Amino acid sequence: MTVTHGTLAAGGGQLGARTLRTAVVGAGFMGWVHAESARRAGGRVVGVTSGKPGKAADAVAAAAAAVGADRGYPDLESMLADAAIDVLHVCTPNSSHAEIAGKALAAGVHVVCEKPLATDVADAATLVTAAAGAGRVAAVPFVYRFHPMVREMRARLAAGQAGIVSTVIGGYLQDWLAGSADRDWRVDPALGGPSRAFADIGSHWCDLFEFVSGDRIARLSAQTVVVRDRGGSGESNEDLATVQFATASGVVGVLVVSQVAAGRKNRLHLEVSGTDASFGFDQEDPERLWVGAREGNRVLMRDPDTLSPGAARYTRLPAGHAQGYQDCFDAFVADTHSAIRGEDLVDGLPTFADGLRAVRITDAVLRSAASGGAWTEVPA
């Protein structure tokens, strides 16, 4: 996907090379990650609010310190009115994404919104329409697209090196909610939404597969499981999901998503198998791309001197100097800033349309699981 954008600033003027003024809603870990990437892209973090209105002055100051913002604000409205924001990053609990992103777009601000874009399809579709109507850049951080070796896989698949692609397997495994005492706002459907594990990390895997393959998941059969009833009420969203699927081109696949897989910290792995070659990527070993062939296998290292141009563009360090998650996030935000300025032809920037796509797939997973795994169409 190639995306081009115009050069209007939040206030309607030309941006040129002016430093983009960034604000963040949400002062937790993800808020810090977004803010740090904005600074590394040359932006200035001018404001932050926790997303919970009516915060006391000390809490507002603590939020500013947490993300390194110039100033903290008690609520979104005061920050939008005062901070002269170019781009707003939404890093709050899932159920609040649609409302906050919608207010920012209505104020003429470019938006980066954490996934899931919304907790239901209708709200996500409304945001896509709002972004288009406002003429704003609206992006979702599916940042694993920005690993150089993911770009290398994409280039090789696009060149037909796999031959006839027949199957895809993979998963996204974490263990941070494996313990009986593990708690987080995400387990509460009122905050995290009706899906947790799949909406949170399964969406990343599906986006990555569709991005590298250029194919689309057309129908699926899913199961979801609650392993730990942390609230004691049976109202928790799922800890894990398994999905069988078929794509528009006839490829079949299997995906396992879990946040209760002991020992797996953040393992997103994807393997695409073809008649001539197979390709495997593992986010816990992101410097390498496995290439399988009938006559023998090999491992490609991230080396800017040997990668395809699309992959080399995202290689920030010499070979042997490891790049990782923050580097991906930095590249995503840098491309977002480039799109806002209209400086470059940005290839593969994940937009609100991609966020809507992920919400549609999640909705299909939930509908299939609720019907006992019945095969369910994913709207194109």
Contents of the next structure:
Protein chains: 4
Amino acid sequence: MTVTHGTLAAGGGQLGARTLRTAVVGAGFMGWVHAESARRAGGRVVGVTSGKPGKAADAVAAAAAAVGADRGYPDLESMLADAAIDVLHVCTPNSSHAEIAGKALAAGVHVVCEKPLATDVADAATLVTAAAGAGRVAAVPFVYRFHPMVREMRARLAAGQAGIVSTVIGGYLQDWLAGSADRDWRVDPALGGPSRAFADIGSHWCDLFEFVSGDRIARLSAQTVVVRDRGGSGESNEDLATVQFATASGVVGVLVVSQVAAGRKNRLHLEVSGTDASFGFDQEDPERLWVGAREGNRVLMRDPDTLSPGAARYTRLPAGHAQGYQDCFDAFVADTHSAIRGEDLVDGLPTFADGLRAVRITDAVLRSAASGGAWTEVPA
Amino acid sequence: MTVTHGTLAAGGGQLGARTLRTAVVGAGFMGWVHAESARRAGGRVVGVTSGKPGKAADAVAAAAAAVGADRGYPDLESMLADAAIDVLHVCTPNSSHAEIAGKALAAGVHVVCEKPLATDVADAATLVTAAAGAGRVAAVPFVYRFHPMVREMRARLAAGQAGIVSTVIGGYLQDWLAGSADRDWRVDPALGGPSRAFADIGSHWCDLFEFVSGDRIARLSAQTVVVRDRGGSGESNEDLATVQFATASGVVGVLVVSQVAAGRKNRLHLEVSGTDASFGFDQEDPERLWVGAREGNRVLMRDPDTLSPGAARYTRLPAGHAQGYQDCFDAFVADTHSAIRGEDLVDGLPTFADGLRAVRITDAVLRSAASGGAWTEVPA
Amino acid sequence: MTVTHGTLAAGGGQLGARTLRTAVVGAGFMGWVHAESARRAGGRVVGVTSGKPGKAADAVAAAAAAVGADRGYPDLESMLADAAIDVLHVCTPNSSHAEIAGKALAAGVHVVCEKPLATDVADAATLVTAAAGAGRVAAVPFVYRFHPMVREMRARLAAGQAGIVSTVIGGYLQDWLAGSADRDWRVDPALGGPSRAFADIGSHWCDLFEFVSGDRIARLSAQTVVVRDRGGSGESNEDLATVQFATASGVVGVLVVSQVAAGRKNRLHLEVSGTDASFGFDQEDPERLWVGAREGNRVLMRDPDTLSPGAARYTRLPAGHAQGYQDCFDAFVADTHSAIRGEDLVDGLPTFADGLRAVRITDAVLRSAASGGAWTEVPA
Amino acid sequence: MTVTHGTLAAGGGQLGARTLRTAVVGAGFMGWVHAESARRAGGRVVGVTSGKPGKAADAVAAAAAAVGADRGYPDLESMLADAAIDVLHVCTPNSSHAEIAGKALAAGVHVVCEKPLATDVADAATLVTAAAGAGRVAAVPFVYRFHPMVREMRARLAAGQAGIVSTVIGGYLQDWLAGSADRDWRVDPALGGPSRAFADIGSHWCDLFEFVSGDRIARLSAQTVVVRDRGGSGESNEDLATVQFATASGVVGVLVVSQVAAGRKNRLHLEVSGTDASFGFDQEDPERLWVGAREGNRVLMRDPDTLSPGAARYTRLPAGHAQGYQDCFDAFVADTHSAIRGEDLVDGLPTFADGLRAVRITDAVLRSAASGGAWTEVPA
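Given the form predicted on its own above, I would also like to look at the protein as it appears in the form predicted together with a further copy of the same chain.
Full assembly next; the chain just shown is listed first.
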């Protein structure tokens, strides 16, 4: 590789920084992703436990192996009691998030909790209160915020480059549940919660839109559809949702969220149109930002030489050598660790308050859809 | 050019076919486009009159020169009386469409009328009745139907290739009215009608969606916004609209229409997602059709060797030599002439019934927006 | 359509201009394309004859019908004698171009001759001399020059926007002869000439490059390959060629021309890199121009509001309504007619001198390839 | 993130595997990248020394901090003597590679050496012999081989999907030296070697082409240009090169390499055309593979569910969550460690033999260019 620039963001952990003792609940793929990012941030993964307590000894050992932890524990309580944990990552099915995160906060541990933070508003609000009361850092991995071109879009919108922002077109489309035989624990409301497509991926879109725009979805009307009958413990949660909304500042927009859209894998797409400039971002092509203007459109590549400071902060490689999803995740965890150490002014870290916000929007979507698409206020 | 295929659609008029005597009302740019397509279809442009009667002699001559007509007339009545017209093209501001088209039908003349067919539902419905009563061909230039890749999308949806159609994302974005100083007669409700962005371009999108899907927008909820205060005879009609809808067959979707979206010129975009395949078309890139599937996505180019018959019919050039907007317009007028001569089975010609349909949807959008986005039924 | 701009180029023939009497030799698809463009330019297609003299009466009539001519003739001589022709379009197989064009010039007729102008340098040079001696307009349809974004690229290069022009990457790739069973008259050297891929499409690329750059290919080294044994009257001419070259001003570049490259239809691609800006054009996507710069890349759409005058001249439709190949061809013929009438200052009309230039480059390519890729000077 | 697939490649180090003691020479950005990948592969970075021996104590400590090593050393010799190194990564300026790698091999240490392996053929060949004699793993980071879509292209070419491979179009374009004031140690032949653009990035392209095609560049003709006078210890090495070549199996192709092409950052592009299918890869968009065919073109996204096994091996994330450059580098180092441990059958690891190959091609390019582009054989 040709290194062309001397200004790349420092990667990895801060030298001399205190090593954070990290633990994980949930030994699946996301458990490994969290653990790996913790290591890359300079942390040590001291323990792991499965989301289901009481595992046999070999299962405990397998969990430790799966995420690369120093040791496995049979349950959360024994891990909290024994491992001298600084920060706990919650990577279990949705319905257990609130209880686990609550216990960790009660034990004085910082928490990173997978989204959705909880499967209902009350639980999420309780966690926000608990985190504030405990004075702990409590973060939710809305990691798309850490794509440098997302930060660039945010910086340009904040600078007023769009002129009058007028419309928003959004989508988050996947196809991994398009087949009639596709199954997953998320499909079962008892594990995944009352919302699936929206809670799982729609929440990402809403967080990203509100993050880049600095605006808030104030009222919305929604439709949800179950395309496939998938069995499970009750009626399936939604395969897709469409939403129309207005923001606090009067911008209008639409959003389609689907897990049954053939050909799309993780197409989180966002086009914000203004009278002077428009901006488009697609998570499947995260190294570029489309900037529209009457006199000609630009496709900006991530380039440390030309990005605004808020975007350059998350640039680790020269232009033209792609950063990816893992880089976002690493940056999120690194910022979380910085916040825990109190050593760095971190901008844009997604917290439990943001997690609550996503749950509130999801709740409004479900309520609107249940009442025939009635316009529904989203509490601030 | 290398001609690679022997199966290209015949262009131009049918040899030996009767030459249709064509006349035009409205001597602006669209008048010229209609006249030129009529000539290319083998017609003769025998007369033109301005939309504003009583012009002086030199203005009459200028109109004839502008569209290439044999002669100009001071008003519609004298032209209808004198020119032995087969078909009249109405290319005047929206508010005059209904009266002019009505007079032509009453005179026994076939009519091509620019959209919107009328500025309210009653007038449009009256014209449909009049056309049926007169037994005349009455067409509306929803010309995007004539892009070959639109026909390909339609053929594939009709064949069920999408599996379960689940969601629709649509947009028609322009930026030519984004500036604070931008003006046009369409902005004035007295000339353009109560709806601008939606009547002018949203109607195109709705026609295209219903055409390719064979489905109908059954109910909708809409928001409209006036971004710019533009003066004029009254309050400005809308700069943009967002719409959420459900179709007769239960498909849900969203649409954003705007004339103030910087960087977009005529981005009519349509993505129909299904469980087996998804399809995407963008009018700014009309030679391609995106076909998504779980096992890999394709970008089909217009290619006479591989298109379905309904699409190959409108293919005039070998693959890789772009057809464009004018080719669509020519094909629309050629099909209209064929229908007038009764010599050809024309599939998919947009008629006054389609024009009425667009006015009905526009009316529903305005009514919904006026009542806070209330869900509104669209009469079939 | 929404017409947004008052500055669109006038289409069609000049009002009041003398109607040019046009005739065509060759009643195939290209004959029709030429005839149609002549009509659109305000000409009258008074006669046609097949490239093979002595046709029976019904074949003569069929030729007239195929191109829409007033009448058919059994041979060129009778047509020249009878039809009072202003301009003759030569649309026959390559090996007959020189003789037919020569006879027309001798008869005092203006000529449009398909490329390659001739199948050897001497014949092409003779035609250039003949045209000059006769004082007739003599044009070759290098029609890609008439894409507005090609003119834009040319204007920007002429203005020095590229800084130091350093490299050129070019290609013209097709796949219509990729199959083992694919046949065409061009494959037979007796009809198509000693070069096929390069003479047919490589010549287009070279003309376009020299046109936009104002530079000249001074020396080259080439390889040619026959991939398929296709039978015919002798050894097949080349399926593909690769070329490395240097220009008169010291720019270096490469070019690949192929008719056996699966997936490419008419991918004429050209990327000119400079130290300040780079430019890329792709004939399969002709409404856009890629402009690269260190601080960010742009994708310019054809837009009458923002183009340079030389490009705006060929813009007939608003931005976002695609122009295509036929629009180029129409513009080329319209400019040719203007030149014939002497009424307009036409810039960039490709003449027999340009046709000779392409034959010279083709000849250099064949000679280099025959001598193992030896560096070969291209006479100016 | 939604994890959709159970078959993702295991990331990180093998559990229970022996921890490799890694050391680095060169404490710049690339030193950090190597060290980080070693850590991610489960290694321990035990030492680092600057490329310039005899550094003061604080410089030694700074080097250790910069790459995250246990300690710094004043010179290579003391580090080799003290640190019990398993594998040494050479990340110094080009002219010192051969000496450092040679010393490491002589000390019985495995080596990863940045490209170019050496600045002349003799030195590179000596290293290949030394590595073989020592029985050590000796690798060169041609890391683009580790993009999953590169592996997919290779698997499909190996399976014969292209039909007859006919042409290759290649490029590696950057712009970081386009400005008149741009400087770097690579510009100075005393440090960078006699070739710059080609040795630095052209070598990457050649390695990638030969890797995916299984073919060899047999003879070539080249031009090199110095666009900018940059001062330095002697005449500047080349800013750009163009190459025409033929392979051992008779495929012909072209290549442009430039570090002064405005708008391109790391555009390593490769299009291999065949009669049945063509393949295109662009390193700036590494998650996609273009597959052309006459019946329609596809854009394959990296998707663990649909890739061939050789590509799926390097897939760590679900489709639609981008992998990037760092993932390639990590995979390269992980495979190197596997090879060192002898525990895994590694396919496609780039070795010193591949490094020598690149130096030979570079040498042929320089010799050809020096002799006016004479065709030059590349020794196998």
